[in-house]
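Below you'll find only one chain, the form predicted on its own, shown as structure tokens.
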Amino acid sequence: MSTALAALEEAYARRGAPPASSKGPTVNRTPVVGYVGADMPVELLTAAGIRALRLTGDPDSGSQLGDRYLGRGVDPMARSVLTRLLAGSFGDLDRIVVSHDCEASLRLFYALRELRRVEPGTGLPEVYLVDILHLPHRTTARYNRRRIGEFAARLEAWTGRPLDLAGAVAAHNERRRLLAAAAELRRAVPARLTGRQFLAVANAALSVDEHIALLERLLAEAGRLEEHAGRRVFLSGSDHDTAHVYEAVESEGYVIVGEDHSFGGPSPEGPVGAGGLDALAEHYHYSGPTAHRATVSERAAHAARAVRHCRAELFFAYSRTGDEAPAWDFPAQRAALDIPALLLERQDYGRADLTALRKEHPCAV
């Protein structure tokens, strides 16, 4: 057993709890910023000396308050995050930053801003929107550069210190490189990491430096990792901010060897180039082809490349209730693939009805 993998899984289990730096007196305390969305330029948070906490929901704890303020038509993951914020589940956050990666995130931002304005007793901190667009136009690039610059200036105003952008970019690029190397462990045949394990590896609640140290240890201990010989699955579609669906699928004898949602690894992939804020804006402008911002043809082409790269034997598209966009891509994805493909749509948050999977693509445990 890899001790590094055990430590990463332990840190993943802590990701929904308040970080230690959010407790105690504010003097000399590291500021903690909770953030939402895949378009977050996390390098800027690190450059500001902030402890960044990606906010996640909990399918098992209900979302009554989130339902009240957002309505049940919004993605239940966003409703759960709002419920947990109002319940104080993330501790004392200094700020909340939301990226406009999808409509649900934008609705969450508006709800948080209005709740803080009209119901100050909620105790919500200041909320800020990072609005990165992805149209392939020069005007979009200029718009994104301005938004990145404004966010950098706001962070300097919050902390009262200049940003160490070069150091932060170098650290995050190193983490991306190590995560890409770890992803190859489960793409091996047989896989050396399950999908559930890689979810923990990629999303461990650690500072960037702590994460890098454990990833280096994991790669050094690769020879201690178990082999996993189940039927190889590529998981497409809705985000998975918890391991519930991964555990359900892999309990049937499958191994998830790749995915295209934002919790499955560094998003966007590849290093940030040299060039300061200009390079950072360009990096997030051309992020990966997610269901909410890419064309159907782009999604289909990406699925075909990714399936070949991870040697998947089954393509599994998952669309959650309130997040219908992934289902629209499925016919084109299926046509682009040379392996069996299955769509599970209108699934409850954190749940997967695997009846069709068992019937059409049985896999012995």
Contents of the next structure:
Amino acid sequence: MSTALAALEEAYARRGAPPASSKGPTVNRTPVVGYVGADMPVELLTAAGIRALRLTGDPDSGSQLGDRYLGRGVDPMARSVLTRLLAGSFGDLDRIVVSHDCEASLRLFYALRELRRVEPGTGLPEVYLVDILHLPHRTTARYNRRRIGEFAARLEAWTGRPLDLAGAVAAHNERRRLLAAAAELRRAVPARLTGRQFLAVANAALSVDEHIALLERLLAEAGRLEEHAGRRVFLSGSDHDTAHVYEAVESEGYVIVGEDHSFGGPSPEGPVGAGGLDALAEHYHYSGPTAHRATVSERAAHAARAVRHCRAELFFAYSRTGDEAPAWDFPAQRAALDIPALLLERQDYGRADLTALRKEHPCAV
Amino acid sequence: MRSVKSLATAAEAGRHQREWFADLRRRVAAGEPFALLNADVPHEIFRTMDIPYAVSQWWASLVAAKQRSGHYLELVRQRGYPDYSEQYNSVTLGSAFDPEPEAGPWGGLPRPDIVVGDASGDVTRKVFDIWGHEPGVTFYPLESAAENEVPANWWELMPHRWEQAVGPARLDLLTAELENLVRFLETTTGRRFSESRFREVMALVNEQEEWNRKTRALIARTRPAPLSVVDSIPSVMLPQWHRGTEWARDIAKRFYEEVRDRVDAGQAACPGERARLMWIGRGLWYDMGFYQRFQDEYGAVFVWSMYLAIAADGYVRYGDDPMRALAARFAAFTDQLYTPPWSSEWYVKEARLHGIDGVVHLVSDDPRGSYFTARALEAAGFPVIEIHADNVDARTFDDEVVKRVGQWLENVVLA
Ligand code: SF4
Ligand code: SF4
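Based on the form predicted on its own presented above, generate the structure block for the form predicted in complex with the partner chain.
Everything in the complex follows now, all chains and molecules, and the chain you saw is the first one.
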């Protein structure tokens, strides 16, 4: 067993919990910011010397307050995040920053903003929206550049010091490169990482530097990783902020060798160019293949490419109740693929109705 | 129970709508370009360029009123798409898949050449995007941008100080997208965009909505209410889809005069008015009789719906730069109705203005949420009952709702 993998898994299990430094007096400690959404320019948070943690939900702990404030039409992942924020599950956050990567994130931002206004007793920290948009046009590019600039200025105002953008971009690029290499381990035949393990590798709750160090060790120890011979599945659709669905699917003898949601591999994949805020704005303008922002044809073309690249034998689209965009993509994805494809729609948060899977593929069980 | 249409302007608007649609079908058959537009995209550009267009939500409401939404949702399902998601737009998409389009309401919706929608939500853009894959159809998407901090009193700022209400980032973005839209339409349709015609269209829209403002004020202060939402909705919404024409401006004026005459004559929707109700949410298109169901038994009248109120507060924009003023009309249009603090504060302001006794809130399973609206109204002393249904998908409506609302009227509003 790789010791780096064990350490990454352990850090993954800790994610969403308050970082050790966030307890105690706010003076002299690194500011902690909780962020939401896939297109958060995390480089800026690192550049500001902030400890950033991506806020995640928990399908097992109920979401009563989130349901009340957001309504049943919103993706339950966001409802769970809100519930946990109100319960203080993330410790003392200095700020919350939200990106507009999907409707649920935007609605979460509005709810947080309004709760602070009308129910100050909830004790929520200041919340800020980073509105990055994705139509492939120059008009949108200019808008994004303006929003990135505003966010950078806001961070400087918060911390009272200039951003070290070049250093942060270099560190995040290095992490991206290492994560892409780790993704190759999973694409090997047989796979050297399960989907569940890769989620941990990609989303471990670590600072960028700690994460880089562990990823380097993981790659150095690649020879010691087990082989996973299960049937190879590509998982498309809704975000998975926890490992529940991965565990359910992989417990049926599958191994998830790729995905197109925002807790998967680095997305967009390439490095951020040298060019300061301009390059950062360009990078986040292209949101990758996620269901909420990419078009139906982009998603279908990506599915065809990714399935080949990952040597998947089965395509598995997952659409959560309250997160319906993936179900709209499925017909075009299926048409673009030459492997069996299956849609699990109206799924409960953290659950996968595997009877459909068993019916479709009886011999794989 | 069927709704009784009693306003001459509502009847006239209905007649005009049929004639307009027949004419639209003729023009399209003769080879003119046809655009299908989402409700909150700037129709004024198409009006200025005289490009025939129809509004997606208007078509969906017509289909629902004819009890045909199930048929179109089935066509959507047959293509493998969900029939439980964003029905307001997907009903209209279903018409693109209809093997017998001419069997649709009013001879069927012609096939559009251009579809324009904003990229709001995760699904709306996909629905239009899928439409754009039909042969001969081009989808022109607009962004849907959001702002960090906004002043709450948008209804006071919008007519003249919209720059302050909406914020320059969103205005710059939409203004640029609209300039590009004009170029796109000039290129693909060969039509010209005349600046002076554009100013005329913008002026006509402001005049029309100013008449709606006067009508709203009149209804708000008159007791018993001269008419209910069943009458006001068609008299506002059909002209709304024709805004920027003289017909629409004139009928908005006649609507005002008709309401004023009723007030002067002491006519009332329900002479025994005991409770003034507010309807929050989209219209229940498949059961407009719902709104009159509580009049006889309880003297409860729906005096308020968003349709007249948003016409009164949501559209008027003055200013020297018509393209930026047009961008200001739409860059944050849905926030006015659905995003707190704008939405919640506005509903409270309107409830006070209309002397509302109770609020019926239609909650669809879409992400717009309702808590903050209900909370603000309740905090201001207005009782709220929530009912759950989709406004075009009759399959989601439950007869229990009528019973529950009746009990609530008895036990809370009239108690
Ligand atoms: S799906 Fe695409 S983006 Fe994701 S890991 Fe595979 S190739 Fe990379
Ligand atoms: S059921 Fe058919 S497609 Fe599925 S795993 Fe078995 S052989 Fe392959």
